[in-house]
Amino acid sequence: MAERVSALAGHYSIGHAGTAGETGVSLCDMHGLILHQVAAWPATLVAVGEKAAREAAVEAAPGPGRAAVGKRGALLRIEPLKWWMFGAAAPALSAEEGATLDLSHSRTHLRIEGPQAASLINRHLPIDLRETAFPVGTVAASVLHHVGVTLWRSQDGFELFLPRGFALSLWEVLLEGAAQFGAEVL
């Protein structure tokens, strides 16, 4: 198997930026991402999202829009026919049942966290971040910058899901924006 590179490789700095003494904002490069993706035909939603619920050691899929997380992983419902499976091998399917896809090499896994960072985020993505409106364990697709992004608020704060072709030009904007709120990149 190939040894994954950080798409920020030779442009990742450790240490803080922007506004002296203060750090509203965390920004951390994920590496070791596990990402499948897995896809059910209408007449198999409910057989593939208990195999897939099973393999992530959660209790029930999740919903359109919802993350389950459980001994083995997370089950991200990201479409009405697909969950993203975090941290957990896919269930095998027949291809009668469904589909899988590999995407850890696909993605740029970055964690957000911090008083700021549901700011830092909204300055950038159309979602209502709010606790009320945008709870632990509430999942979206969203653009930043025209790109498709995911994300996923989780109990460690939000974890977003770039390509990993625009992984690079959407840190430096993020990175940039976080300044003003004082950045630690970890």
The other form holds:
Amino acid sequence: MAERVSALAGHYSIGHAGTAGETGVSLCDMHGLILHQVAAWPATLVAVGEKAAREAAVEAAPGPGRAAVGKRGALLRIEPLKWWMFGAAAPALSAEEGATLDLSHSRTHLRIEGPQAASLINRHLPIDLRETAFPVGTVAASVLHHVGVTLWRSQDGFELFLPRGFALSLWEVLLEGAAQFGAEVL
Amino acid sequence: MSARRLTDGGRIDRSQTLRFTWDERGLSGHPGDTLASALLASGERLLGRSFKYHRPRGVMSAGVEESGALVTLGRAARRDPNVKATTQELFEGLAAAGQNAWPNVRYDLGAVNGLLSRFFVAGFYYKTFMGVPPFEWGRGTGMWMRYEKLIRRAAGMGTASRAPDPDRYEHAHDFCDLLVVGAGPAGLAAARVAAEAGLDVLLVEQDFELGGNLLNQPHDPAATGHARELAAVAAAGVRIMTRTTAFGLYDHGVAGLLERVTEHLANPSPHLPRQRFWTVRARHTILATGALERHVAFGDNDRPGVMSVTAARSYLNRFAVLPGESVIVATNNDSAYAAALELARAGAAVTLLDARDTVPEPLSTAAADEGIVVHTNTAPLQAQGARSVDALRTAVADGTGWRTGATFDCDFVAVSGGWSPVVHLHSHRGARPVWNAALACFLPGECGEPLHVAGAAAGIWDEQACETSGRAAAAAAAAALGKSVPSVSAPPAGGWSAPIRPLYEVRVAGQKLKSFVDVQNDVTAEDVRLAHREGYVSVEHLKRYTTLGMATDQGKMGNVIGLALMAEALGKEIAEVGTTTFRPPYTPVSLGALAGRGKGSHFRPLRRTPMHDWNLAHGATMTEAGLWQRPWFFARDRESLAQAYVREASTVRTSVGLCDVTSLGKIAVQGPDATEFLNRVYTNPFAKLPIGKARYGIMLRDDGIVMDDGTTWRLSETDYFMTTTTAHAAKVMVWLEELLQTRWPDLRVHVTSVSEQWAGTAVAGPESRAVLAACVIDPHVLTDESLPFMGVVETRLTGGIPCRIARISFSGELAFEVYVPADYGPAMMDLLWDIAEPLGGCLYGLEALGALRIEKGHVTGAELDGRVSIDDAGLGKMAAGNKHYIGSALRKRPALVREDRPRLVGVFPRDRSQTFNAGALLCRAEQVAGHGDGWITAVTHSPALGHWIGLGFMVGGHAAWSGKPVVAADPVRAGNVEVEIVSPHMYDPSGARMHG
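Output block for the form predicted together with its partner chain, input the form predicted alone:
Full assembly next; the chain just shown is listed first.
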């Protein structure tokens, strides 16, 4: 099988960048994303949510703006009638139930963590990332340097999904801003 | 005599010396100094030349309201003009220079303007140079146009560098429960109380130290009250930003902040931005922005050595600079007494002029105890001295006016004309300030937003009362945000023991004086009266006619005096005259900060295809298509663009070419009603498209004009893969979502952009099937029977790469579009190129793609420009007559079905060796004039035909012009070229090649 090539390939230097002796943020290209969209119709929302929850092994499908993490995958509620299944395949749905779609190659998945992670993201995203407003398990659609992106706060940090074609350009602008905090590219 | 540094006291760090240069001369100061305090301490008085008259100017304040000490900082690309020396923190190696002067501020030839100042009154330039009588009577502004450059050079401030800005800037967002602007007594108390009540508080201060007016008080390092208060604020969890100005307030609690990150550092980290532009969203905001001390208009009140009383106090107590030995303090209110006492204690001989007729106890006793002579009913009339003040003529109250009084020798004059609360930010919210006659100032008006004003900004003068008002504002904000806190009653405005005597100008009948109202803009009291005489009596007209309160000053100093003088001239009260609107920014914001990181290569985000680097490695020259980077051409052996694209297009017609088409828009259309949805969106029928087939479709707008075109592939009963043009991908996606959400919510259809999911390549040319067959695991799916024209197949490429292939053609050759998941894009190119290259194939770019499609008469965005109907584009047969679709009604409007509308045509030069340009007008030969009968949209050399060709639109279409002479008129570029109008299908009109 051919190898998947990251949008950042050839432009991604592992190691420390910016202010020496400090690591305010770490950034990682989580290459090899598996992402499927699970979409329901208004009348099948609950049933499809249950199916998706079973597939991911989570208790219940998350509501708007929330994510739920299970043994097999995570579910992110990204639109009123749509979830993203992260890290696992979509459940089989008939057209009467809904529609599924493989989006694994459509996004570049960055993980940003560290004490200054929220500060770095707020250099661009105009959303309130304070713990009280954006706790672990929150999902939001927002804008990064004019480009629509999806942000999810997981146990591991901020998971940022960038449209693949813009990923390198956004990576460059993110890394430029991260240098002041001391950045570790993993 | 000039200012000198005291041997002890102040908030400066004498253990360290900072060296800096002023007009290339080496001077020194200490950490804690501003540039102004260091210059004063070094004995420098004359620091600037004024805007219009080039008058000598010195330090007049200790803050952002500075009008005199405007200097240029830095060198070369970092040269920054109009920096206020009073707010610039000193650092090692700082380089500052005077501005608006030649050869320098001490000896300025431009000062000749001052001698002519009786001519340079308000409106001088307009009156003198526009329609100059008698030469230009009735003939416009020729002389102004000729001399404007010289005039603008003579008047003005400093000049900015023309080199690109080498510094970085960035934007940032923050959120808080409560934003407190200003860290004086009120702001500190408010921030602490609110944070202790459990609110997330952001405290911003424009200074580099917290404390506001507390910093101006005598500094006793042994007394720790201030330090304890700061520690308590920090301990309460207040987030503190110093060197940060809240420059504007906007809707819904949004505040704009400018943080000066490195402007105080000698060697800033290269990773830090020079400034940050913050957008803060706060649930409540407290403005504790303080008040600015006004001056008074009297003769030559702009001489170096004249400054505000609070500035004198600040230099004395905060910076340990005694600004003069023989000091006159002139006031009309209580607030100047503390400074007078402190100046006297520091060793200055102090004379106090009080415009009021009595001095209240205990101030009079305190003054007497320090040996200060107080002259009541006395005000300054005229400062004397050429480059700095050496005496002060005074005036004595005489009824309601003034008569000449005694003259006092002095080397320093401190003036207090009362206080103006900083209501700027409050005004940004549309709340008009209200005149308070008793306090002689504007107070913030009603606002109706979660916005509180505390301390001197609310006209509260007493320090303890300021703190109380800060606590009251914090308690109100905390209660509104659901915290249970004991409420505090806010103290009333005011707080002096004796009332202020309103005093705006001191003049004596018969004496001509140069009394400045707005020092920064060189506006005098006479200018205001002239404006009144000439009818500019509205405050808004007064501002524009005289430039009072304009530019970076924004009315901080002169506005109230100007209003008072206009009110006097009109015989009205100040409240009736009104005030101009304060607008953001409160202090200037650099253009670099507005741009943030969005400059250079980040001016816009670049959009790259998965094969971007692969294309570059194979010789691509890239071009922009919207945000996309696309291969333009692949030059071999130093070919020019023209040579390369002609070769590439020829190769596609004779052998095979590969072209990255990833940028086409791609949309998944899914659901039980997907077929019905497409049938409503496209003009042509989609109800019976078989699975495994693609169809070319056209979408109209509601008004019947063509919106976009593309192919849609049926993958299953309920699954479609739609492609759009590169240019309209986002527009089509949004349009489909809008239709589903607002018009047809009953349709069970989901549309999802999959433009980023799939990498696409066009494989075009007679050898294309052979190339592709060598790359798929099951070549038999590509035979003409299995995959006829417009057929679709899903299979895998060698190596197991899943792919979608459709047999569709933009070039007019046998051709396929191949899509693979994006991460496999480079692998797909390797596979295809390994086969295509030995066959004599080529990689082709956008230029060759254009040549091929023009030969075929295929339309793109150049033709579908938002004015073209489906019939105009020659695609009328694709409009179904037996169904309804978007645009089906309005496309039949009479104006859209006229026979004489411009229709798509092909264009040949009559002399086949000639060329013409896109954009040329098509005119009948006998009437080459006006807008002609059509226009050219696209041109190319046609390798297939061997000459230049074009596409365009021509009234009535090509049949109407058969055999008629036409001219491509291009008067300002190539000139006129005789052309023939032909069918747009200029090559292989039957389509035999792509079907073959």
